[in-house]
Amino acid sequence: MAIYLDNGATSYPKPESVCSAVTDYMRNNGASPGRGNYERARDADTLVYRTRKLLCKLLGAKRPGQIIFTSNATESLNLALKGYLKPEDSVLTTSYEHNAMWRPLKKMEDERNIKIRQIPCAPDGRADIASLHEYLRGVTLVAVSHGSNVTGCVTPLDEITAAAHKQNIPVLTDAAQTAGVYPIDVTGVPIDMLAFTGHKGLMGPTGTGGLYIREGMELGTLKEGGTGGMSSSPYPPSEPPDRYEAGTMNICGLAGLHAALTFIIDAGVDDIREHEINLTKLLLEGLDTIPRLKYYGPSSAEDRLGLVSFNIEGHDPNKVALTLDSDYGIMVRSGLHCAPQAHRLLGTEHIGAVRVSLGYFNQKEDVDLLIDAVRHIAA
């Protein structure tokens, strides 16, 4: 029997009310939201409202016009930041962001002349918070990721915020690896912006994600089209949501989403949370037991999320992930993560590392069955 263990890249397997609602539509609707006054299309646009209402609350936003959709975290991310920076910013991050957080900034120190200063980071993934007022001085806007994926490490979202806007500076974070699976109160903490994906831990179809914007945030748009309303203008709505939608959506992956979304809040954040927890209180534990084998993050569950990257001495980490596929059938990922910043703080960035990442219908029999075998790999 295959085991899945990379729910980190994307989870699986999906609830099968996911599944059924992404068929259903396609069977028995077909249509886009605002782009009709017929029933079916009146229908598409329910489904999108109430998605973006059960997104309120997943995340405690206030208005379901602050939940913008888009195809993915990237997105998300590429519009809040190529929205808001202008040239000449300055923009504060972390050393271990994914690529969908540093290539658009990237391109922008090249084309807009950003300036990008990185919080130094510990080789378990933790910021240098106690120093955080340091790097603040003329800076435009904060930019972090809420969980890393290749340590597993949380960012302490509440610290850095409350930093952030002692000094007015916005916050924007990338729940890729959180948003499902960690509690995430965009008013209590609060974060200015906060870019999520439909298909980890939401427990959505691919191709869904979106970006909350804190009422009173005004972002230039990412592209600009059709919008089924305000059509006579050539110019993109002013007011969000419209005013970043611009395109037909993925409406049959948003029945999907509301499907997942729905699953996620019947079974409670927190309930995912523990069972996470345990399982990597498992993980940790077997993995302690092997020879020369190093994970990487913190040593308690409860400090990071159900992921754990190792290496093992003398094995290139490759082999050990194609040796679980064909020998064992246990799915994980290798290689950099698309995260080479994460990687060049723990020293692996010439050969990358094996990575764990455990998932809701995860059970203590997947666990058990991965550290047998790669005690086995490792003797």
Second form
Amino acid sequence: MAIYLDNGATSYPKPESVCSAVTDYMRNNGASPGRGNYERARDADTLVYRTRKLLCKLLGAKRPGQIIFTSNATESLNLALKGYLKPEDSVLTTSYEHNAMWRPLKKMEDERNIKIRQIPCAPDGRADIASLHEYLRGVTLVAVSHGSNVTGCVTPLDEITAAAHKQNIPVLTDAAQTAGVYPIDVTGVPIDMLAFTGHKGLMGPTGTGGLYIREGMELGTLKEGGTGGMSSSPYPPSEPPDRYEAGTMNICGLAGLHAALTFIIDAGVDDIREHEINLTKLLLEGLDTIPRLKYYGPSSAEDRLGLVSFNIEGHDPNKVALTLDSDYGIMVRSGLHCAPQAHRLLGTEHIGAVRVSLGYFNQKEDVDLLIDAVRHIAA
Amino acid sequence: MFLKSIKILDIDVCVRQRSTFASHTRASVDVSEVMPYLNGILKGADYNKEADSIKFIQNHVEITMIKDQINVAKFANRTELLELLDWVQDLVNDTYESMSELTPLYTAQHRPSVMTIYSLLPKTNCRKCGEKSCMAFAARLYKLEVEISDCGPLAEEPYTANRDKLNNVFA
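Having looked at the form predicted on its own, could you now put up the form predicted together with its partner chain?
Every chain and every other molecule in the complex is listed next, the one we just looked at coming first.
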């Protein structure tokens, strides 16, 4: 029996309806959306539109045109950062960003001379926002992860957004680890841009993702090309979403994402979150009983995402993960998790950690078996 | 549900520019009976009882309904078209559900001509509204592409009386 506990990388399994939607689209439609004027192409248009609408419902966005489809959260963050920031601009970010945020920022530091400031963090990885107003001085964009893929900490977006908006600074957030598993409302907490991926908490196929952009906010384009409309103009159209979506869309992936979003909305994000909290509680309680094991991040399951990174004193985390796979059939991820910033914060930048990331389809038995296996390895 | 679906029959956006984008659609039912009620609630609608048709503008997009046909023009892209068709479906169904509480209007609403609108504008060609001339602004106001309040000088003397007249005719 194999146990998959790497949902922070990509969720597995996918709902059966997702697999069916992808193959059904490939078998029975196959047309490119936004292009032809025959019925099946128009059906493809409608499918893409309905997927945008479901995302509006899930994220609290008002209009489907505010949802831009990309290939993943990384592309979304690149579009947001490179489309918004100008030379000499100043960005406030956290100390636990994934490379999807960190590397574009560092590149723009070199090429556009942007300034990067980081919000300090408490030892458990939580952002210390007590003196946030001081860090906001002179900042042109706040760009923060919504939830760390290493510490599991959730960034207090409501407080950050309120403070930033007081100074008319827009807020971009990376919801790669939260969309689908944590309640998000871009209208209630008025986020200006939100990057998401379709294949993690949203349970869709890889190669899907998107960027929510607040109405009235215009970005420079990341790519230019065919959009299926206004083709006589040598320039991209001015209106979203076409403005940012040059090139043929990943329609097979979006067909799967449509089915995944339907599944999530039926299941309810609050219920999904509760399921993850319950499993995380069990996981933390179990890890607490293992000698010489240290896990990172908040000790309360309510204060964190359903992922926990840990190390066992005297054990190489990479070997722990390999043993879990080879001897116990348990799949977890070791290393730096593409987030060296977060590991630097935890003091694990040289060895990394073992990360267990739970998903909607995991059950109590999976956590119990993992705890038993880790206990044996640590003994 | 009265209007269950709107099926797109034709959409042409590839070659053209926004000003000529058009799409023809077919509603699942003849919506003629709702039209007088829509005429009563939509600002500046152009209702023709004999032809069972109504034309109106929503967010700069032109919508013409003739029995079970719904034609849409001047939208920005397919997403906007589909969003608008959702809006039309909701509007028709909400209106249908509320017909017993609404007052139908069987006559065409009298919108002033471009020249009448122009005669009530300051005619200074100040360009503060972003248009090249007051005549251009009048033409856009006629098509409901701009608001009366977009003309700043109308809020000042001696033009406020004309602004009130315009507000009355567009009310």
